[in-house]
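Only one chain is given next, in structure tokens, and it is the form predicted alone.
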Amino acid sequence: MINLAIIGTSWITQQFIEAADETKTFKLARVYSRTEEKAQAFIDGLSKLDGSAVKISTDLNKFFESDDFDTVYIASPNALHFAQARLAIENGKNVIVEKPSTSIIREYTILDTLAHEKGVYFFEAARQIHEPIFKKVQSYVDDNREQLTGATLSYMKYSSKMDSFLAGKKPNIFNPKFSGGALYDLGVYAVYDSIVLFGTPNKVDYEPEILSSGIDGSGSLTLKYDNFDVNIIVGKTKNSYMPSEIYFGKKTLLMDSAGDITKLTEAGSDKKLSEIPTTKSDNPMDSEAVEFARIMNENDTETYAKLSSYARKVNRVLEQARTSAGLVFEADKEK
């Protein structure tokens, strides 16, 4: 098992640690938090793990100087990813960073280059592309690619932080200082779907609903390809139950979500619906944990290069989308 440290003590970090434990891929060795109390509370909340041997750091520099882990999982606010990942790589640590890994493409390029120079891995954690159910979508698209005529991808969930925002507060997810917003949270999943399934678009256009904080609460993103468009609908200010669809002329592949697919259905040329058999883990991060560990253990540079290419393209599309909408992050202003 690979010795792991974490930055970020939210539910998504807990989910990754549980996936690592379930799949016997990573062993939690150290937790970083600004306070020892918060780190200990996180460790105590890992009911399935023996946290007695897990160490705590509250100083980031000393954290990365530790020799009891070689890989760090980063799930802090988006705007902190770059500085924390850079410090990790400079200290010779492999990095798994939650999507999006950076706020701007320049930051991604710096980290990718530095990781190659230091001989470490730098992964962007886009969990859904590693799941068996997404692989089933890939196979379906590949088998019917000549008939491909476009897609509509939808991922909208009312944010747990929305009520706080409406009460006059400014949670990180709705704050341009922290590179928040619908596109850089839920939209990343749909952009990953498009890049992996259809390749790099020729043109990107984003029409957002701008909140009072200057960030996008929801929006419609259009990716233009040679012979079709992909329309992406994202939002954190409302709930949607609309399925996502990929079109093949008279046939349509329906997914119940663009970000957390649990069901696939084919609508045939006769308009009849038939469910496609699939498998789905209880923990959607299981497949990601297994794949990252496998790549590192086997030094699978070919797969790693493919994943890095996806991440680079996704981050570029996100920035192009923001630019088209006039959305500005604090990271854009830094030299």
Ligand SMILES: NC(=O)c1ccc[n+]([C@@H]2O[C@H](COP(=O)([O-])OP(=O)(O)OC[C@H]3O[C@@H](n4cnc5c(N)ncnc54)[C@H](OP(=O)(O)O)[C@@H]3O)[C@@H](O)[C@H]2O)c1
Given for the second form:
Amino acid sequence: MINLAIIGTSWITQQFIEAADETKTFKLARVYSRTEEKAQAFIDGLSKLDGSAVKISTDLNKFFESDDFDTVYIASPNALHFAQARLAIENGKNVIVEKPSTSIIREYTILDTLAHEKGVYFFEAARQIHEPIFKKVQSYVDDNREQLTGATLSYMKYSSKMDSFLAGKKPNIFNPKFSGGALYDLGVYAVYDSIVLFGTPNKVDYEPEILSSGIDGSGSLTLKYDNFDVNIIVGKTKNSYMPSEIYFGKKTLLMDSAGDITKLTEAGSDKKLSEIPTTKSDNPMDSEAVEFARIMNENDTETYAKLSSYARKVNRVLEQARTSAGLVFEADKEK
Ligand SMILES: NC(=O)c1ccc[n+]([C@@H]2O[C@H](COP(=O)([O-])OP(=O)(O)OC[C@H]3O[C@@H](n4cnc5c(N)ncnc54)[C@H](OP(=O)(O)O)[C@@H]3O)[C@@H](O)[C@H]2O)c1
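Could you present the same protein in the form predicted together with the named molecule, rather than the form predicted alone shown above?
Full complex below, order starting with the chain above.
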């Protein structure tokens, strides 16, 4: 059994806990929150599992000194991931940290190196690449790679925090202090798609629409490969219903989203559309929870190295994109 603790008490942590619980391999042992009340409310809200034995910490150092858990899931604002993950690794804990795991590539390298030295796992939770539907996309691309001529990936969702931002508040996700914005929050999914499906791009260029807080509300990212381009549209200030597409000359593969694929359609060279049968779990975090548990239990170093390599490349591309646009986070100033 993997004894799990969590940092962050928002809905995404609840979703991960439910996915982890379904694996029958993780057991929630401890919750960290800045306040006892929020931690207790979070535990009380876990209707699908018994939280009566779950402990609470409100002091981060004491939390990591606890020996009742070996793995921590971190879902705090992006800019806090680095310090929290470093403390976790220094205390010998395995870390599953939400995407993007770091604000700058230097932080990624430090955590990756430290995790190797300490002999613990450091996973970036890029849920979509573990889902069966994404694996279908991967095998479609592999089978048709010789005809590959590019892709257009779109992921734009009007943020649940946008109205509050428009009302003059500064929610974490629109605050450069917390390394938020459209590219780091949603673009990261499309960058993952590109890195996993097509490899590392030769050139990265980001054209953002900057909000009054100094963060990107939306933007257009181009990844240049040897023989084709991947054009990515991301946004947190509008809703898009545009499909994402991967081109193979006369044929096209359509996905209904770059970050949360639920439907795949093939447009053949005769332009006829046919849906590709797929499966999708109700909880999009199920597959990653199963995979992280499997890798740790089987000590599957080969798959772990592959995931680490994807994460390193994604974090580097995000930083390159930001740099190309002159988009500055507070984490840059701490370099
Ligand atoms: N994989 C996915 O599908 C998915 C979906 C959504 C989000 N995410 C990722 O999950 C992470 C969290 O996102 P979110 O939208 O949940 O963030 P959030 O609501 O801003 O914060 C998450 C938690 O962090 C703590 N926190 C908030 N502000 C803080 C501050 N100023 N100082 C210290 N702790 C603070 C809070 O916990 P306490 O008050 O209990 O301390 C809060 O519940 C991000 O990395 C995001 O990219 C992933």
